[in-house]
Amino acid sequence: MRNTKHVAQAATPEQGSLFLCWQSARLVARHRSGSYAVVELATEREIPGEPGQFLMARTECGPPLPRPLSLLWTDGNRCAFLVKDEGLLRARLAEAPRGTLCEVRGPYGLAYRKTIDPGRRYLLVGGGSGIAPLDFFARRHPELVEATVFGLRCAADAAVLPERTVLVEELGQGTAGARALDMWRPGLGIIACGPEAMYRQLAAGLPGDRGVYVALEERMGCGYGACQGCVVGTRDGPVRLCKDGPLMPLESVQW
């Protein structure tokens, strides 16, 4: 394995990086239903990641390039992770034994916390891999949740997070997001992290309302803003997703 025996670099939570080296970790449990895994690994030190961070993974063997896995929970060193196997990095992670050993590094990104307004309670909106964000939210911060909708394709799937409520929705049938447009009403926030589709269809539902909330997604290189590979552009101009999100206003984003 890597040398990964450097000075970490101390931050809290709020600001967004913990540490800016690799650290160890080791794959001690992996739970897969139909496309999707819940894969648990035990790390170096601590995580206290916040919903809606990120850390930046890597097997041992390879690929090369690490990819931004959000987090689905973090306890102590000790953390979990929600993943589609699709891509080389999480195609094996949903298939590595125990033990595999892995390298991570993070959390990066703005907690959802950081960016919503605290006085409104929030409808989850949550699609494939973006259930795992939501529904840490969910259980770290209770009091600001109204009702969680969360949707994968099929029963298999839906397998995979055995204790919690999750919609099966065929392919271009929309029901997540048709469902949370039905339980919306007034003065109530959404959060939402899914495809892209999705947020579409919460936007023709809700012109204008400020209180949506979606979380992007696109290829991160570093995971701290140095590499500029996720730079989106939003109608106040613009932003790094690693560094000023994932969390983005609706109202802000360019179709």
Ligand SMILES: Cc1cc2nc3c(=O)[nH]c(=O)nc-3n(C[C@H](O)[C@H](O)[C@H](O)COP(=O)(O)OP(=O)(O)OC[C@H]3O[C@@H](n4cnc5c(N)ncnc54)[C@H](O)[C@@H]3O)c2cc1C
Contents of the next structure:
Amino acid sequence: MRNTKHVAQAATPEQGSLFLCWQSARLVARHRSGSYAVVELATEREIPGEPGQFLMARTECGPPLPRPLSLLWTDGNRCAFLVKDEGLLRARLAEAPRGTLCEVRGPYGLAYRKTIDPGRRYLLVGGGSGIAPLDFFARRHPELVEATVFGLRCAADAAVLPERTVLVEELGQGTAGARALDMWRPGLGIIACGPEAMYRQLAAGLPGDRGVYVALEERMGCGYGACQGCVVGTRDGPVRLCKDGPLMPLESVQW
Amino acid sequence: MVSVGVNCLGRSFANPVVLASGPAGFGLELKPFFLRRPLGALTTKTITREPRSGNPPPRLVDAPAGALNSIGLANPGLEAFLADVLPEIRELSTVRIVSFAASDPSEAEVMAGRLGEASGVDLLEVNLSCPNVEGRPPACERGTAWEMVRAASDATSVPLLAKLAPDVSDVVEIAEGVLEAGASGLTLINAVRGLRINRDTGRPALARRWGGLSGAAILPVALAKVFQVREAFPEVPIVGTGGVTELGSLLEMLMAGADLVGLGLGVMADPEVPWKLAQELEAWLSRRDIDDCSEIIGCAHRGGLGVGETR
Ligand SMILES: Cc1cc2nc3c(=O)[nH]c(=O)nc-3n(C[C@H](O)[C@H](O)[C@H](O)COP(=O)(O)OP(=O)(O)OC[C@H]3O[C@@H](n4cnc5c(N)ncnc54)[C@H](O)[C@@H]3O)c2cc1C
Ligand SMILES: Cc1cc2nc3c(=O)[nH]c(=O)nc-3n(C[C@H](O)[C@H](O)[C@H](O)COP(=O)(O)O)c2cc1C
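Give me the form predicted together with this ligand now, not the form predicted alone.
Now the full complex is given, and it begins with the chain already shown.
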């Protein structure tokens, strides 16, 4: 079982413990459009996060289980998320006025660059809030990126990321998954983050090529690798998404 | 100088705060905290003879003031635990309680024997009460619980805690059974069986349908069990577990009669909280001019704080 192998990689004192400790964060800016919002937080301490990593977040009034949110970017004591305006925590963040306090800890998860084959260039295929880590990746690692292929449902949603070209499904521009299949050619890698339907579409449309990675999503408990809440079965055995994921090679995913 | 140390089960605990079995895994992710400040004890995730991958996801869902889990005893199994995990845990300077579960008495005998002879195992806890595996937990029936504990305690000289379930009509009867069978102490309680429905689909929210409720929501349930059992068996060490997430609930648990206090969901939400609570307890005792933590343990049975003599 993979868990035991990873026990050996437990946090060491040198790595410090700050990523385990909550810190308060103030909502300093929010850009809302359609059913999404980009929420910018000012944190007490720097968050040394990389694309693909996430923070656990909560507010004073819950929810009882903190929620994972992917970093859209980090810069010193500032960081941002892209959130959909539904659900307990996300709706609260999407609607909260500036100055609202919340709490975050992290970063957690493996940076995408640690999971992928560094010898390729990638199509970044994102849908919904799954765009966030890919947008971050595209800024941080432009040399690894062939193109971004992002999709959202309507024009108002797409306007949440004014600097990005986003396919708008409602305008007949098709889905990110379908466009990615058109653009893909042998040798190119894919990093995808979005709904499961998108992954299935990619899996069905691509030859059994290596170099395709998908970000899996599961309910998380601790976020730091202890509670086994977010374990999913893969062809390589059970995997804790919060510690060994969330990005997985497509060929190891069990549908 | 205030003393928060607790002596029971033949061991000395730096303070009464214990990581409950499960949410903190094997405690290894929390090593940086262990290195900085002492903690009473660490209870490992429950180990079974064979590896278990646990239940299908989703395994977690919110509840008012808590959460339901249906992890299903996911663990690497006895041999991998002994070979790969225990050597790491041995490096944590705390009392190490190894939790295990067995499907029948002969398996309990093997597990207790093997774990009891391994170096670094300070105490054993037999989990008789996981709500997330097949069949009825042994702790639901006195005879079954008795057989399991008898087999385990006969196989080792390491003191054995029996972890009981809240979902029984008479916890005192079960407690009596496991004590008679050789348990040295009791851990009360495991998560409370519960269910949530996903309103979008109209189906149970957890893949396995049932789960175990933990967190602040179950504090009163845990306090009642601890109080009842302390009243019936004043001399038996109790690890009071269930719903403790802050100083107030920790104090209540001690006052109700717990010698040690386990933290489950609280650690999942805030990994630093056990160490914070240990410090806050010390500060609280000192503010109240109480020299020794033992003065408040079980004080609810002695007419309250500052009444009667200390244990
Ligand atoms: C690694 C990772 C990174 C993530 N990053 C992001 C991100 O950047 N942005 C983002 O928006 N999301 C992200 N998510 C998803 C997000 O963490 C989850 O959707 C989380 O549950 C949101 O919490 P919430 O409190 O907002 O919503 P929740 O209240 O948890 O609700 C989530 C969904 O479940 C439904 N739901 C909840 N409880 C019930 C119930 N009892 N019955 C029926 N339906 C229910 C809600 O209506 C909603 O549709 C990420 C997830 C992971 C694993
Ligand atoms: C995610 C999770 C996993 C758990 N796993 C175990 C386990 O393996 N063995 C066990 O005896 N109890 C397990 N428990 C129960 C806890 O040890 C504890 O008894 C219960 O959660 C009540 O305490 P709490 O309210 O502080 O969480 C688990 C609880 C949670 C939330």
